[in-house]
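Have a look below at one chain only, the form predicted alone, in structure tokens format.
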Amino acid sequence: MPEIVRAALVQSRWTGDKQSMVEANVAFARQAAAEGAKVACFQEIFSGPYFCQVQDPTHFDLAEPVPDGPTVELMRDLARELAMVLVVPVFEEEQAGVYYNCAFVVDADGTYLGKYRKTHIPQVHGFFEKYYFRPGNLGYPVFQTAVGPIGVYICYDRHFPEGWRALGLAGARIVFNPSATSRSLSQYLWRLEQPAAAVANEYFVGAINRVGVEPLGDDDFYGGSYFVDPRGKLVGEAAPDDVSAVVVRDLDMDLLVEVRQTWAFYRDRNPAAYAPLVQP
């Protein structure tokens, strides 16, 4: 029988404030669970406004700290109780001063397995990270969960080629990657990289993004959230552009043989080729 993996993408609108924005994240999470998903990634910083797009000081206290923040005590309950891996992406403190765009893997039997933390750190309009973000120093993990092992790519960290490969390299299945990204900067390129990627690292991708015009600046965010499979097809419809939405798909776990038999590229790699790259 071929290996099915029921997988779930959230987008959702900003409600207000975090304690309902958390409440709306898990009620779709119960959604995705209803229609059978085992495993599912909220947006970037699910919890919060994308306030990255100014400058303030008083956005520091929307962090806090990974694993022992209330977040995910709250989601490893929840995980425990849908039997659902989740992907959690959060605002992390690690001390004080000192601050993380994080995401944290639970797994279905609620144990937290650890986290990602964005590599790479824009600081352009209306994308001030740099302002609150620390770059990552975790690496790129791959996390062993019960509907096998998965990876975290953030947002802006997409635009580099390094960790998607470092994440198939690593043995990846399915690579998620949450973001927070407006209409007016990046559109055009939303459907040409993730597919990109998966063609490239011959695995799975789900793309999230935000949708609706937020508070803190005049942009909107389009939605548009979907997977992608190894020979870059999108796996159904991608999510509306203008609504909260979750999108629940079936990935064909054995098309992840059939592509790496047919387009053999970890085969063909060629590392020795490769080392001038790295170089600053």
The other form holds:
There are 2 protein chains.
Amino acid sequence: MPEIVRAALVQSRWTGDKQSMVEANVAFARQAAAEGAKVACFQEIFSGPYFCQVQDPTHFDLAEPVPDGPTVELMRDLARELAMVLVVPVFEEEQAGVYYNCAFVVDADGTYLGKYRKTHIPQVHGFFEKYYFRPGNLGYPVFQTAVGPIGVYICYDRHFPEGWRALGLAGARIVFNPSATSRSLSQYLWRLEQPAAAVANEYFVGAINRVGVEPLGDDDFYGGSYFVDPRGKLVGEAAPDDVSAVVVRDLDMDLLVEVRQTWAFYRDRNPAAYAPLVQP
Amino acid sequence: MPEIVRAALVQSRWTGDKQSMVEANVAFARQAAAEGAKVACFQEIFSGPYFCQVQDPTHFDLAEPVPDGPTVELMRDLARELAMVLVVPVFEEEQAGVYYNCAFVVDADGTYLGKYRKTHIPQVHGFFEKYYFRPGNLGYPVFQTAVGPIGVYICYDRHFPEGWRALGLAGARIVFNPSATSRSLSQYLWRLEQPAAAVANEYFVGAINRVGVEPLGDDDFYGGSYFVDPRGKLVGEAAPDDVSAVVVRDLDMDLLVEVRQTWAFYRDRNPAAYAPLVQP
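Show the same protein again, this time as the form predicted together with a further copy of the same chain rather than the form predicted alone.
Up next: the whole complex, starting with the chain shown before.
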């Protein structure tokens, strides 16, 4: 009996305010559940605009505590109602002046399982993230969910093979990569990096991008969300580059086993030879 | 004044014996030099058949000391004559019973600069390498040559992001990846992994594959050698998949600088967060 995980990605145009953005994404989650998805991940900082296009302290008001904030409460209720695991990227406030680019995970019964904080923080035109976020300090947690072990690696993180690997070593079978990335800067890499990470670490990756141009800047988010399998091949088509979309795909965990028994990268790693990677 | 390194890759059908194989590759090196190349790399274990298709102790006879063997001596003379840096993959004997899958580097004035020993050793049908080779124990050296700092990462190594990264941290601007890899097993990965490594580490990669079916087995080496730039784009066309070929390309080191000043992956790495990668 094959083990299939039906999984969903949500890319969602900015609706103009937080309340309507949350409502839009809740509706997309319901749509995913209606299509049989058992896990869904939203885009980076899903309920806000991508405010890192500017450096403006008013945007700190968008942050909220995790797990003691309203979005966690709302998503716990939604997960329980839909019997669906949810991966929810938000702007986290630990205390005034201490903020993270975060994603939390809620199990299909509504249990809050924990959070990941984005480790690698960009600072380039249109992506002024070092202004807002401390680098993550929670390592690379893998969450034991109703659909098995999953991990999260947020946007710019994807350029760093180290964290992908740490997630694989910790047992992730699906890694979600919620992103906000712009046409001119990165589109030629969008089908290269995550498939390569899926191959090197022999797991599924769900890549999610925001979509459209938002009022705060000229970043042109190109959607194109997709799942890629441990062979590095897309699972079905990618989402369009210009509209909101829910991508629902069946991920075959037997393929993951087959790939790992064909290749044997975890057997053949040589940690004693990797000391340069942890030099300060 | 742009800094251009004209570089060459050699893929060469097995000629039937070591002497004629060396002669064929020397001729290819002369051709590369005639086309203006200042550095050239041969394919994995260039002077032998790919004997790892079988487990047969007679093949240990193909190994030789490095640098105190005949191939180093021959290549030092050739490099000096052609004023060309040479990267030469050979089967190395340290002593009876201690063998490595190795590549040595000779500078353009004939100076022996050192060697790399393949770190990751496969053991799968048609690639019985654990039978022959100890895992490399020399880390990830970067060689200061007449064309700047270069590294070597051999075949199956390419599936492991860790060594690519170590070479980048050590300053490599070009990493050569001599390989022997077969159509059915890996061809769908050939244009994915090395380009992704070039992007993640912001350097050029020269990927070399053997070509053709050899008498020892049914591995169908598919050639297709190519250079890829730090943007992940091929530099010109890849070599054909079925014939010997010399690939000569101009590598623009200003592009490397431009990419590193656009992205800033080395700035934004977070070594303190990578401890899981060096756990035994």
